[in-house]
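First, one chain by itself in structure tokens, the form predicted on its own.
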Amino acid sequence: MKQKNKRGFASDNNPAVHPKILQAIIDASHGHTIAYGDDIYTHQAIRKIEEHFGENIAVYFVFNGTAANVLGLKALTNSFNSIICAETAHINVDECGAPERFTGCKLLSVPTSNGKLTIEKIKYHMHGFDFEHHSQPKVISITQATELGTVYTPDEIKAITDYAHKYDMFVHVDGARICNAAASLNLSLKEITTDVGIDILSFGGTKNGMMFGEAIIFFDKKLSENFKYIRKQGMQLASKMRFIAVQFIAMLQNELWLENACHANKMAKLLADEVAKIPQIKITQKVETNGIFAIIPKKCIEPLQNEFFFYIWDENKSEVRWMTSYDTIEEDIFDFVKLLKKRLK
């Protein structure tokens, strides 16, 4: 039985909402608004965003991260399309084929050992142009931070974009933790979005303190030339969209959304650090943001998931995430290690 409350090491969307956050939707939970968008809040979180990514953006509000990447994904394609994509990516693995449901585009995945793509692994599925035969590859979606934790470098990104970009096709970017791929690049977030060329943009909040709420931005505002209607249909549109409106301006003022992605990126590096000492653990990945993989024995796992809850990621492999957040201290790594230690006696 899993301990209630007890912080452990399963997912950063697991926390409380950051109080700062929780306190922004209370200054706003009072007195009449208009709905739908059409509020001060609303405009002063899009002001915000703009801050962030540049003036030439549009921005819209979504309830959660699969529908900030479907809608976004359909805005840019039609049926007849497909969308390249890593083999771990979230669209690929854990949305319950929504992706292919909302957009009818074929997804068309990349087999990686790090979850990063790259133009040669783009290359396999870049044919059947023009031939109506084959669905026609439209976007290359990549996710930043990836599933696996590891991060792209603007180059990295600026070479996906210009390649793209040379088949008239659009890059579409994951970002659910793209604040904790801007903190370990020592980067700001225009500096990885804009600046690179990427089209659209899923900016993820929930995973790092926020309620609830995600922004879809797009960097060509002809892009999203009917998103009003898409949005709409795509049952996202919020009456009350002044509470997910707070929460941005709470994380994107005052650099709160770097400060917890900082922490959370260090928290797992110390809890990397402490386990790469023990001979029996073997983290598979670069450990660059919140998230460690490692290979441990089996027998320690669920013993260890009753005290500090985890998920396993490779069976066939005892393979297993270990996910640390803003809320993550240093106690909590340090009693974990503990536990390991013993249950590896």
Ligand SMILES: Cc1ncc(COP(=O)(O)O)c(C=O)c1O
Given for the second form:
Amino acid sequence: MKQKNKRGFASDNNPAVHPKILQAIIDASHGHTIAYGDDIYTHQAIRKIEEHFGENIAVYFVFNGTAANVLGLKALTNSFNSIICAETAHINVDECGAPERFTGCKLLSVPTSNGKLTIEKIKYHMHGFDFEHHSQPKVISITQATELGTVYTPDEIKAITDYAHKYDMFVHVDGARICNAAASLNLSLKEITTDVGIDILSFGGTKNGMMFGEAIIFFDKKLSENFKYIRKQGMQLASKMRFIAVQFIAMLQNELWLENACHANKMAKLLADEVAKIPQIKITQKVETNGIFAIIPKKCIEPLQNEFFFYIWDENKSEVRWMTSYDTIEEDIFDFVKLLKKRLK
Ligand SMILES: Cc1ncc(COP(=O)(O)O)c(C=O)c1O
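Pass me the form predicted together with the named molecule as well; I've looked at the form predicted on its own already.
So here's everything in the complex, that chain up top.
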């Protein structure tokens, strides 16, 4: 058991709920409202999401990110399809095989150095079309920001969506950290999704200050035709939907999503700048959002973890992952760096 409630650098899932989000839940917690999403809060949350992504979309709320990915992918595929993704993709390594189990599809993963797919890498799996012995490629799934904290530019995404659509395929974006990506690029959510041709987005809220809840956004309403049944069969239809919805309203009004994401990114940059001054540390990925990957001497990992918990990313390389979040403060960074320097002596 780790130290009780001490802020560390383990995950952006670890912080408490943002006070404005919690207040929104409290404010909505009175009286009766219709269950299963036919309530004013859910309608208002969908309107808010439309303000950010454009109007011609379909929006469905679910409890968590794995469900958003799995059910979204299910809506786009048949069991004889395959889904191309990066080797490091959450759907490939951190969902306990749920995408394969619930979609029946084969995941075709590609090694990358930075978590990002490119056309060149995707091409490796683009064969066997119309051949009944081969699973049929149907979806390219990318993660924005990636599991390695890197970011796709709008042009890079557009190149992938244009390519996918040429083959009658779809592009799914795991946007557990899409807010951090938009903040990093200094672009709107629409500019990195709707405007670059993606088909479906898992829009993450939990890592950016919410208690729980993600939205699945379809950019072509036709693709969502059967989704209400898929969500129910997938056990993700929340009866008290208003409590997911109000969190999204609070997140999307007054730019709280951007404020939180900018702050987390800024703290990561500060931590990266500070550790970059230490010769024994090697940062291994571009620090574009709120994650830092670094190779550090093995001997200091455990003592550091005892004070500021974080995860080892690659045991063999002695590579660790430090995540910052909306509630990281500068003092955390300076205290951590001070301790790091002490442990390196
Ligand atoms: C890239 C990515 N996608 C999706 C998720 C969502 O996972 P969960 O089902 O734990 O909410 C996570 C959480 O760690 C993630 O890092």
